[in-house]
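Presented below, as structure tokens, is a lone chain in the form predicted alone.
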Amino acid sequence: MVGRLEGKVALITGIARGQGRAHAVRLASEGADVVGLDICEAVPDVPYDPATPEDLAETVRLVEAAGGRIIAAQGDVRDADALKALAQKAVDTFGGLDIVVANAGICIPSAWDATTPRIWASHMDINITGVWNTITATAPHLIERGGGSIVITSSYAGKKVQPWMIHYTTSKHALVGMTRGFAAELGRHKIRVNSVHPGGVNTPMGSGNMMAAMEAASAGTEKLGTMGTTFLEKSWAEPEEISAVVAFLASDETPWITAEHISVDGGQQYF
């Protein structure tokens, strides 16, 4: 059976684990060749455990086990030249580029008055400029290919608010505007641009000192913690449930969906 992404090439950022790894495996299982990037090292102030080169190697193994071909590189989305080089390598190796999943991002819990300039700058540089770098590095190749699909990972926090993270909420709201802007300007090239908005997801972002950091940031405003309660029985998604939506948007089944912001949050944005 031919997969619905057969013959397509996808570039994904933040690929070493979590949602990025799940996206890579899902797109590969649908027939796509995959090119991926991950920093695989600690970012200052981030409280959860960083991805590692071993995590990246495991992603490679899983993609290959799913029947896919993959190029995986260690790199930083803040490095525009590295992204341009990776995009060119995708074209040179696999013949073109059709799908871009701008997934890499960070999340540091911090109340407004405890947020340092470095925490603020890290979110702007990685969560916003990193997505900008990813799209500007890859869009010319999609244009050359005659069209394609770009999927931006925003968040529940890009539609409502994530308490104790004004910096994170700001960055994820910015991606809504970026999605619309790129969709408007790239539409004439038959490129669709959409964002996905996960709520809580069962990934290593909850590891290390993340829960303690959330507790510390919420002190005195704990009642805000009821925001974002899901309507469904469970409180979070599995990464593969987000990947199903990414694969749908990447496929030819969605030729008339662009500039859209799709929530995969169990109803969290409405609570």
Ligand SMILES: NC(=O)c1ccc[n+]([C@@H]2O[C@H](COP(=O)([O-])OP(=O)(O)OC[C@H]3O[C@@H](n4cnc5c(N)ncnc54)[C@H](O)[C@@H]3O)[C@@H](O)[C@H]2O)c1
The other form holds:
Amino acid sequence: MVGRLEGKVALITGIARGQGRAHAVRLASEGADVVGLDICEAVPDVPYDPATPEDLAETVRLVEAAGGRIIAAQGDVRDADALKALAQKAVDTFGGLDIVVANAGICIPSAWDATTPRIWASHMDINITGVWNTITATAPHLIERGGGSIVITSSYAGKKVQPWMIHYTTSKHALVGMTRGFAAELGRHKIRVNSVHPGGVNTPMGSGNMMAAMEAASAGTEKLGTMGTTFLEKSWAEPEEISAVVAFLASDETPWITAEHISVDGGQQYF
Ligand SMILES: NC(=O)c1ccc[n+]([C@@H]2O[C@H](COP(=O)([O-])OP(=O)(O)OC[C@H]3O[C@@H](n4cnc5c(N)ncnc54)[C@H](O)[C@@H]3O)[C@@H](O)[C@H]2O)c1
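Next, give the form predicted together with this ligand, keeping in mind that what was shown is the form predicted alone.
Every component of the complex follows; first up is the chain already shown.
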């Protein structure tokens, strides 16, 4: 059976592990060639363990084991030139670009009065400008190809408040506006732009000192802690559950879905 994404080329950011890796493996298993980038080093103030070059190599191994072709580079979504070079490499190597998954992001828990200018700036630079860099570097190639699909990773924090991280909530809400704006302007080129909004996902974002940082940030405001409870029995998604939705939006099965914001959160946004 021919894969749903056969003949398509996908560029994915934050590909070394977690959801980005799962997206790479899923899209490759459906027939796409994959190009990806990850910073693979620590960002200041982030309390969980950083991704490593070894993680990136493992993504390459898994994509190839799934029968896919992949180019994986170490790089920063804050570096617009690096993204432009990677997009050009995708075109030179695989013949074009059809799918973009702007997934890379960071999350530093801190209450409003403990949030430093550096924490604020990192979220704006990586979670917002990094996505803008990703789309502006790749959209010309999708236009050249005659159409495509862009999927932006926001969060349940892009639809409601995630307490103890106003900077993260702000950045993920900004992606809703960015999704609509790009969908409006790129629609005439047959490019669809949608956002996905995961709730909690079982990735290394929860590793290291993340849970301790969440507890410290929430001290004294436990009432807010019930926000984001799921309606289903489990509390977290596996990354592959988000990838299934990304693959669906990337595929030709959704030609009439654009400027939409798809929650994959077990109902968290409504609790
Ligand atoms: N894990 C969750 O509970 C959850 C929930 C909702 C949304 N999200 C979002 O999903 C996306 C993926 O997160 P994840 O859960 O896989 O976490 P993760 O930390 O495992 O993966 C994120 C990847 O992005 C990379 N990255 C970070 N900054 C980068 C930069 N400047 N340039 C390039 N790469 C960079 C990291 O190195 C890492 O490999 C993020 O945008 C995150 O905000 C996560």
